[in-house]
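First, one chain by itself: the form predicted on its own, in structure tokens.
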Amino acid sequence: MANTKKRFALALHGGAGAVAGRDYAVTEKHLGELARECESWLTDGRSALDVVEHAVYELETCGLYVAGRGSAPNSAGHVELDASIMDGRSRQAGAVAALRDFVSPVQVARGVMEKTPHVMLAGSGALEFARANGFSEVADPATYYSLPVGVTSDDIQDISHGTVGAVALDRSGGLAAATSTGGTFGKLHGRIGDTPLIGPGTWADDDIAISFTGTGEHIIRAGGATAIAFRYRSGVPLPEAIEETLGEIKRLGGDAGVIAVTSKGEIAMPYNSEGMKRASVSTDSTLTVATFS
């Protein structure tokens, strides 16, 4: 399945967590800007790594979604923080999880990737590596945080859910994935869901890339990112085999949606909830940016 010509493929997501009625203007234009943005990057040769790690990085600290400034406290009241990000080419990855009050957790997930020979580094470890390879923290944990668009303080008492994620193919072949959350609203201190993890939340390979949102507990018990990964090596086409994942963990009581870009260019953004905030381009497509259609 190698990429035969010099095409790019982008896609965005900003979590599958949003509700039906709600007005979602604001973050599709942030979205279709962010995706513009990165088109631009792969235009110019950028690394799908490079761009996977950027528009994270924007989608964390713009406080429009569940992820970096947007996320709320869990149950002891403070905020934990989950990112994975992946190469394909050389499947290279890292994470962390349960990370409080920094900036970037998908940039100290590329520091793990880069600078240790570790792909998760978890809760007070992971501070330490973030504090020692100078990443930027949170000032005023009090007065950073803010709840995202669409979102309100009623929610929090339920299990609502959203993450961030980009996944990418660019121009010299290379794919790329990356996710971050601030997991679920109320969860338990310490609770970790897909998002860190390498295989469920977030995969890359020579074929694909992926990352996926959604109630991480039933994506886990389904296999996840490389559960649509290998069906698609195998040989069934990418929306059968997305189909199937999503299936599986309707079927297992939860709700997800993914977003995917294979070494052909071909993009995918399905979900089984009631909507996910999402954005694509590609040389092969026009800009897309939607939440419920």
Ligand code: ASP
Second form
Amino acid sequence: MANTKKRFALALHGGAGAVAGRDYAVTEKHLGELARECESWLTDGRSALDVVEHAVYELETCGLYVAGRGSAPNSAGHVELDASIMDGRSRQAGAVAALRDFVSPVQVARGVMEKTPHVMLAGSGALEFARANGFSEVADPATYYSLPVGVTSDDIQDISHGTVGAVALDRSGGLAAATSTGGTFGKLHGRIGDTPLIGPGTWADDDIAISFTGTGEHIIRAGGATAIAFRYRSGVPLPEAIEETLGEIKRLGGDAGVIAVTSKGEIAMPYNSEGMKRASVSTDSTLTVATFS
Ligand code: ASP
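Switching forms now, from the form predicted on its own to the form predicted together with this ligand, please provide the structure.
First the chain shown before, then all remaining chains and molecules of the complex.
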């Protein structure tokens, strides 16, 4: 749909694993500032794809979320990272899974999209690609990775899922989505969740851009982002399209949260967990930052 009003819209999430009673002031401040920065990029006419990549890079490298720097080791004792990115207009997409020791998995995912004929590279293949293409490596993994601020090793189970994501509509009508995670705490070596999967974890087309967070196994089994996109395309209003999909995830035993923007400038950020760190802003709405309802 032509974006004749030159609208833009942005939503960010820092994971649906927020636990009632915890203080999220630091992450809320960070999400608010980042949303403002992305707002100025969109006002200046930057593409949705550049904006979501930049937003997720910032979320990966700040150490406040369970993605990039804030990720925790898997059951084998090392950090394995998943990320994906999708451009709605071209339907180009890129992803990495179980990537070790690169600073920004989302940048590598965009590299896969732009420099290979493939959508996803995993494990040692992703690592070789990232190295060959000069992406920044973590110099000292033993000191680089740190638990998100305010979290100790005693309570990491309580705060599982701190994945990050961004969705944007730009002034030319382009939509894009990106998601990045360190996965779930204590995951098995080689486990891959929804986040790097184009379809369940991340989706963008001409009508909608979506990023998921939550228990990946249930999100995958419910169809995740594409289940919302297909419902929306068939005429189901956005809130209902999301509610039906979140309801299915709940029935399967999981919990999750979603951020979505549409070509009409609609924004939705619902969740069925206790809370989800999130922020949004658009030409039609002021900055919103929240963790709980
Ligand atoms: N969905 C992510 C995964 O299953 C976890 C999260 O959202 O925090 O890997």
